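Listed next as structure tokens is one chain, alone, in the form predicted alone.
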Amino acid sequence: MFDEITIIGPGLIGASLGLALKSKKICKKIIGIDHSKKNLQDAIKVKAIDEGREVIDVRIQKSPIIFLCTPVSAINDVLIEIANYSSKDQIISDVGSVKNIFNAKVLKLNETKFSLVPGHPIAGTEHSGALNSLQTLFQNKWCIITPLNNKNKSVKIISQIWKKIGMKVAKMKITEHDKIMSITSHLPHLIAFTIVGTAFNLDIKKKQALINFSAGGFKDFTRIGSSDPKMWTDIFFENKAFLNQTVNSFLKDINKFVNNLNSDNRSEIYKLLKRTKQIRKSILKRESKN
């Protein structure tokens, strides 16, 4: 048990982490830091944190573990701010969906002003804010750790914390993580945000009908498309290189589908759909084993 853990940005992920840490009695006190006074009040209200602060200051020295749950575009600035008060024994881990984000200044500070362990718990909902936090959000989900130094004992400590709150932990290289996320997470969200806009830009007189009859796949897309726009704008730009590659591959496959459709090539479309169904089945089978 740690005496104190600080969570910077106790929104959906941060506050859910606070609830999970408390439920497993991993620390005695949880500090939440956020510019939003209301979100801090909400985090206290749901008992995700014990104390709220609006600034990073010398008090942060008391926390041996610090979790950064901010948008990815803010992580470097926050780390540099923490370095004004921190020591090399303090462990800092983030939860960002993109890992190739740390600038030269931050990397230079690592292991002199703090011990940085990049992480990504693959969990969340389309909602945001502390009021939507869930104690069980991380249960049986994967957390990917992308160590800057595999031999650092901090990696083991952060991995143990995620395991303790119910996550399965995997280690991965930063570039491998970002490429995989561009396919499994970032592209689906890009499609969801785009397709909802496409639907409501169509020349349909009764737009209300789109809402009335939104079901199945389209309803699922609107759920994903209602995710936090600030967070996803950051993610798209921070992982732009890999996302570009993935989108280009996707567009080639779309063009191939359209060509088969226009050529009345039913057998090729049938093969694609059948293969997709088999892949989906194998994913679910693997998931049940894990």
Ligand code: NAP
Contents of the next structure:
Amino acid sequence: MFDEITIIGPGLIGASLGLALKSKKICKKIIGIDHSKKNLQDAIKVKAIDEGREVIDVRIQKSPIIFLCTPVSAINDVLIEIANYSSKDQIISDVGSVKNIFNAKVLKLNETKFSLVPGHPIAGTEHSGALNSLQTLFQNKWCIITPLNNKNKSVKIISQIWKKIGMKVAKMKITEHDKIMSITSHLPHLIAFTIVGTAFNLDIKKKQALINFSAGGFKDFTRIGSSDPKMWTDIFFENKAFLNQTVNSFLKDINKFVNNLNSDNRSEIYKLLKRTKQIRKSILKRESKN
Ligand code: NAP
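For comparison with the form predicted alone, kindly provide the form predicted in complex with the named molecule.
Time for the whole complex; same chain goes first.
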């Protein structure tokens, strides 16, 4: 058990982490630091943090573990600010959805000013803020750790914390993480954000019909498409290179589909649908074994 853990940006992910840390009695006190006073008040209200602060200052030295749960675009600046007060035995982990984000200055501060262990819990919802936090958010989900080097002790401690709150932990290279996420998470979100706009741009007089009859697939897209615009703008730009590659492959496949449709190639389309069904079946089978 730690005496104190600091969570910077105790919003959906940070406050859920606070609740999970408390429920497993991993630390005695949780400090929340956020530039949103309202979010700090909410995080205290839901009992995700014990104390709220609006600034990073010398008091952060008391936390051996710091979780950085701000939007991805804020991470480098926050790390540079922490370095004004921290020492090399303090471990900092982030939860950012893209991992190739650390700039040269931060990488230089790592080792001398703190020990950085990048991470990404693959758990979340389309909502934001501490009021939407869930103690069980991380239960049975994967957390990916992308170590910067062989800091075995820090990596082990952060992995143990995520495991203690119910996550399965995997280690991989930063580029591997960002490539996988570009297809499993970032492309589906890009499609959801785009398709909702496409539907509302169609020449359909009664737009209400789109809502009334949006059963199944389209409704799911509107849910994903209601995710936080700030967070997703960050993610798309930070993972631009891999997202470009993935979108290009996807466009090729879409073109192939349309060509098969236009040339009445039923068997090719049937083959694709059948293969997709088989892939899902094998994924679910593997998931039930884990
Ligand atoms: P969130 O609910 O919006 O919480 C983030 C909090 O950080 C907000 O209160 C925000 O305040 C605050 N903040 C922003 N910049 C800050 C700064 N420089 N210093 C202190 N506080 C700051 O966001 P979230 O959904 O929890 O996402 C947080 C991180 O988790 C992101 O990096 C995201 O990529 C990652 N993640 C999200 C999910 C998901 O499904 N949501 C899943 C896995 C990982 P303002 O709102 O006033 O800016």
